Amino acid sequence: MELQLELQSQRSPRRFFPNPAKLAVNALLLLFTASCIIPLLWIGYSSLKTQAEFANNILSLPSAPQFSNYWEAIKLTNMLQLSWNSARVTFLSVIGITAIAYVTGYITARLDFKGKRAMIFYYLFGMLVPIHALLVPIYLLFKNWGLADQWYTLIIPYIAFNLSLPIMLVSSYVMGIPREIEEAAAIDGLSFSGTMYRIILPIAVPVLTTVAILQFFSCWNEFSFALVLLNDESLRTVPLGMSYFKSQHSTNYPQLMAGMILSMLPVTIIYFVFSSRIIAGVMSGAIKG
């Protein structure tokens, strides 16, 4: 007893006075937190905002929520010609990204050939490159190829311009897989595409989830191919339609945010819905990688 109530008092300074890393690690990652918290509560509340509200005090709660705002932002933006445009490239661009990085990073993963070397770091490097320097020698050759303004334009430098981490990802997660299974797969006949689609596919659909989900918030957020390569109102997607609410001399706030919330609204059900998915995806590549 006495050697407990010994043991006791020599613990107990320890649950008064915490480890000072600990203690400066969670406050930084509270300060993040709070960073990333508090700007998206400012915009909820804002978007309720009326117009003068806001031009008078950016930062107080709205007297009377005007629910109205996200009508207005609705029928300005016409928001579901744009979240059609949006989700049509995005599907086809996730799709195209998906296969192709599955196929490379498979390939990759198992095979030697010449230039093996050349083609990954091929890949790492347009991980480097910044997308903006290339906007206008892209701008030029869309142009005179007659590829601008047409439904399918955003989907090329989509899949073009976010194929480098997907490959990665699969290659790394399929280098974990062990070489008996297809050892096994070879033996009982089957050929290499037999194997890679019937044997690995199934067992690579963590990762290749993985990869959908980024490269659907990715694909739905872009915003610089799209204001670019796309001059037809009817073409244009989610993100550029925030530019409806600034005028020439003004910008109404309130109904800005109202689009920018409903503009956010299928990125964040997804990511809420996935993000366990997510989260799994990236571990068990980098573990197996």
The other form holds:
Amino acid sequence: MELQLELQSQRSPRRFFPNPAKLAVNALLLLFTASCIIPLLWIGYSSLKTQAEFANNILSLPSAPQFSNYWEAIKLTNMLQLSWNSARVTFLSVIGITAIAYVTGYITARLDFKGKRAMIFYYLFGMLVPIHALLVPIYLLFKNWGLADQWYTLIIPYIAFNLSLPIMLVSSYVMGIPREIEEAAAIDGLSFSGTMYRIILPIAVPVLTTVAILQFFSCWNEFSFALVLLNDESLRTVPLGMSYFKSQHSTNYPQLMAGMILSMLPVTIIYFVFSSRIIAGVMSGAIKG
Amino acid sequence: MNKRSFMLGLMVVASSVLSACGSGENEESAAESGNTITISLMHRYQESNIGKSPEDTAVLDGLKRFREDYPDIEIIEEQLQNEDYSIKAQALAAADDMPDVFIVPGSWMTNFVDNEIVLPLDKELDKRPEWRDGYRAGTLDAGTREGQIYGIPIAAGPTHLIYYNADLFASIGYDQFPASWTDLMDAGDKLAEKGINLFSYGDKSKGYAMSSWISALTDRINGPEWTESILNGDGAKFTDEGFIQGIGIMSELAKAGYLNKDLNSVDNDTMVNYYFEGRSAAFVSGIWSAMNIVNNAPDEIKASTRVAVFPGVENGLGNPLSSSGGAGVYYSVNSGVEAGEKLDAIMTMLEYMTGSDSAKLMAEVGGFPAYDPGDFDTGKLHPVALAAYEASAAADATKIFDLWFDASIVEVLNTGIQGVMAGSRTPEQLAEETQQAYETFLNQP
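Can I have the other form now, the form predicted in complex with the partner chain, not the form predicted on its own?
Every chain and every other molecule in the complex is listed next, the one we just looked at coming first.
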């Protein structure tokens, strides 16, 4: 209470004219925001233009909205099939990532064992290796083990390549949970795994939600593995489908943009529904309680 | 041996992984089950481009006809978009796991031949002389190494044509495209007064300058013998006056302000859009832009577009009407395919996809096939597409540098020309740098 009063008294009185420095910073931030939003708006209204209209003036508004672009985009790319493929691969990968990240993150946070530092470094190292350097060896492995071109093919690299960050997030979150809770559970006779799943797992739900949502975006948008590891057209994912709008020397931009909007829709909805959780989750674990 | 590239290294890694795995699946998949022939085919032609792109339309029509005529042959086809194809094909080639039939851009051919990824096709083509001899002169060249044909060309066509707005040129007193460089500069000046660029230009992807400008200009000035001499290491130099003059012409157009200022940061699509918007009176591009104009240009622009090539150069040694061109992309066959029924079937399929009937269709929908289509129905062609076709057929095709020069030289030229166009280096400096890269290449053991 005292602290609050003190803080209030420090606040400067309202001024009629805003502080020019603050104004400048706000203007800058507004400009920055606009630079992020305007391209999205542009994609939105451009998706309603005819190709000739787009070519004539790329910035103008559509004279008569062409909703047929959306229908064409759905037909051309077989959007339902693409979305189903993406959804299946993404959903299962996210479950795998979240589960492995929880167990590994928990263990690295709570247990001391030989080689722990090496293990953490190994996971960190995973963030540094560029995917393109690994495409050929991974392609060979998959081909030789008969794992390429199956409905589950992409799940394996998606889980493997997306583990680093989630493990770090979970680990730092678990470190923030007071050990006393686990000690109390142990005194009550709960085993290690019992504590891990029945006591700490519910507490870790916020960070696991964050992990799941972040990795959902990553898997949904992945392109390189999907391109190289899949040959069967019926297995293609949404990012691959966007190439249907390009030919060697020209691109149907309005249809491509309609396709992009459609492919962004699921991730955008998920983002809006869960945005507060993502932010909360990323912040959690940042401050040690 | 030393010339073998990065890909070979990758292949060594790849093969060691293969042997470590000790799997025999590759052999299994290569074997044909029973009497059915299975052909795997990967290319960059897509169903979704039928009707929009002449090449896609013609090639896929050929494939469809082949499937109808040979229902017993199974084709496992993978269609990919251009850039995606490059990524995937290079990964598969490094893993030595290319499909039976695939596309090889001319600039990859040396690498693929050196690494024995592609099969020589001479013997097979000799069995089909009528088909083999139907290709336009020079179109097989970039798919040929040391006298052996490794690739069947698909489309040819100039990479240098000028599409210009006749109404805009008429408004400054030119009834046709300026016939000399002095006139062209004069037209540039008059257009600049009206706030219009002479040419729109877009070299963001690096390679446009070389494809559509440098190859044609240098040939005008130096003649084709110069290019041959460079390729054979017979004494021609990039520091020769003719090459510097060609680059100088481009640099002058930029310096005079006759091109759009963002010339290095916009791509080809934007360059064409500037023309559609009336911000430029012309643009230089390949024959592929003809159908882009027919399909996408505003009506008044479409109606006033005509086709030309660069004016001749005074005292130039080359054909004043020549245009850089030829085939750039080839169908090749995996070196693992053995002579016999399967190879026969593959050759027949390729004839369906690139031969006479397919060529006719490609020409009728506005493309320029590598195979001479003979007489075809021009009735359906838009005048712009027809003009581009006629200019292409009339032009004397000369070599496109990026298909022929070593990648190290191409890279220096592609990057350096951006500097010249931006005014940060002179044509002489670029010539000097290119010559250095060329000498390094020549001195390789």
